[in-house]
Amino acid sequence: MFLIITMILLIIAMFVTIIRMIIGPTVWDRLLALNLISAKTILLLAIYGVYRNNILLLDISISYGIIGFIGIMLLSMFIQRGGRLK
């Protein structure tokens, strides 16, 4: 029961973060919100894996964490550089 309540609260927090991403005043706020959504998705996958007693979901959450980190790093370097090089 506790895991279900935690998953519901995480989903609600993800929707609040999506709203923050939409109304973020700067692109850095939007990037930070995207990173937060990625972290909450990893946490949701891990909790669901424990709830269903499925080890495969824990491996998927670790892989998603690595891919999310690399994606955020590439996006931040792209934004900091000012776009594509000519």
The other form holds:
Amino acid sequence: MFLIITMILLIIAMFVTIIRMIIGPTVWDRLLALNLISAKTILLLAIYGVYRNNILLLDISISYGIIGFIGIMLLSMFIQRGGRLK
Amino acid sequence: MIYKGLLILSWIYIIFGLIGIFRFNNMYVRLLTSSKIDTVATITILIALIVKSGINDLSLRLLLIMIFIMITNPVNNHIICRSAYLNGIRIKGEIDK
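For comparison with the form predicted alone, produce the structure of the form predicted together with its partner chain.
Up next: the whole complex, starting with the chain shown before.
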């Protein structure tokens, strides 16, 4: 029961972060919101994995964490170079 | 029983994380709240799940996720902060060189 409430709270937190992503004046606010959403997705997957007692979901959340990390690194490098992929 | 208390604690962290995003006007302070509070919320929830699931390979993976996020989340925020600073967002009160 507690896990369901945590999942619902995480989903609400994601929607609020999406609002911050839309409002965010600078590009880096959007990157920040993206980072938050990916961290919350990992949490959501882990909680759902424990809730359903399904071990595969935890592997998915680890790989999602790795891909999220690399994605944000590349995005910020791309932005830092002023939108050139050189 | 213990994991319920930890989960309640993590709810408070998540709510503070949300308030922290909207309350601060300066971009860097928002980065600070997101990196700190979000990592702590992740650690609390994952410890609660480890306590709930006891000693089996499920909790081993949870431990792995926790260690991974503890390392990468601050690094992520550092990368964003660095690219913001180098591209010209001045921290308030900093004397322009």
